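The chain that follows stands alone, in the form predicted alone, written as structure tokens.
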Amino acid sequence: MLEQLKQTVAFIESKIKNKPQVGIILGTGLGGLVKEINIQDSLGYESIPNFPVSTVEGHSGKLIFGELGGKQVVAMQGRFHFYEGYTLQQVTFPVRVMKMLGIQTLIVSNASGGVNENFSVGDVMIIEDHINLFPSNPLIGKNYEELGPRFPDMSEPYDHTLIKMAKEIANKNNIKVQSGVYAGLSGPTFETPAEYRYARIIGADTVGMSTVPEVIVARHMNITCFAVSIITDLGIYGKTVEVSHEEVQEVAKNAEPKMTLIIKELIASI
């Protein structure tokens, strides 16, 4: 993997003008942030050596370099999911590439199902912690000391300072935000009522199919992380309804301006 990483990083560095400081994974609800970036370079995933290619509707597949909030950023327009058939090492490969390109901070967004009875569809939740319910861990296998320690500490997966700053930004702009714990599952099925109940019992506020592997690898490489989630459906007893990918995208689109504002101001404040 180390050789592949070095090859990918060397290729990208030959194509870009500036070194990024912040990495952004433009998951559900943050697609519009691209319009705010002063784009300097853009590389299609298919042109990057060793890069996976996204297969999901609504995830396009470009690495975008530019300036946002006075910082140099690299944004993943389209992310990779375990349910697409990638290994967790492939899913998280771009995070390792971004670190080797120079990022110190990673910002992630996603869509999730709310299991906290105080949540509503369309709420924005700042992720304070996570539970890994994927059937594996991206760090299983040979550990490369150059990338990070064999047993990384996960006592602060999401940075407390960035969480506090984001809450202050939301408050200042009259944006209601929730905060809580995100449980990451493999998908691609949405959860059964019993699975939603199980997630709630073990301490989750939302469930989703991404983010956790990327954050594990980011923390392994000592990248500071911040993540935010849009509640696109509810898995609460008496409120659970059938849900489709199209409905999830529609809710996310409506919440997008709020997410974009918070992230843009947060990056400017880092």
Second form
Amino acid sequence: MLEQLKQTVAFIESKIKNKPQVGIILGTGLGGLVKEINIQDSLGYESIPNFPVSTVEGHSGKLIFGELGGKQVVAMQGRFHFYEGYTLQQVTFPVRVMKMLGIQTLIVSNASGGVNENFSVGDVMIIEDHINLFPSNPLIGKNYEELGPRFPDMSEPYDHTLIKMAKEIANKNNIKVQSGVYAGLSGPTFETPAEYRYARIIGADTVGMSTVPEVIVARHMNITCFAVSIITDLGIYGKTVEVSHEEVQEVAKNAEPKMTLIIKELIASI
Ligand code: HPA
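Output block for the form predicted together with hypoxanthine, input the form predicted alone:
To see the whole picture, the full complex is given below, headed by that same chain.
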């Protein structure tokens, strides 16, 4: 793994002009942020040695380097999901690469189903904590001390300062934001009514199929993390209705301007 990492990083470094400070995983609802980046270099995933290739509808695969809010950023346009058949190590490989390229901060977005009764479709939620409901953990196996400790601390998975700053930015711009706990699970099925209720009972506010593996690996390497989620549907007991991928994409698209503004200003104020 370390050899592969070094090979990938050396390849990318030979192609880019500037070292990135901030990494961004452009999940559902943040695709439009690309338009705000002054792009300097762009690498298709298929051209990068050892990189997995994205397959899911609505996600294209590119690593984009450029300037945003006065910072050098690297943005993943298209992410890898466990449900596509990748291992959690493959899903999180790009996070390790971004760390070795120089990032200190990781910003992630996703779409999720709200299980908190106070949430509405289209709400943006700042992720304050998570519950790992994936059937595994990306750090299982040999630990690479060069990357991080065997037993990483997870007492502050999402950075309190960035959360506070994002809430202030939202307030200032009259954007209503929720905050809460994201439960990450494998998918690809959406949840049954009983599973949504289970997520609520164990302390989740939303459920989704990403982010948790990436944040675990980022925290292992001591990267500061921030994540936001768009509530695209509700899994509230007694009110659960049919969900589709198309509907998720549609709601996310409408919430995109709110997310983009928050992230852009947050990066500028880091
Ligand atoms: N469950 C899991 N993942 C999701 C959902 C959901 O309800 N909505 C968007 N991603």
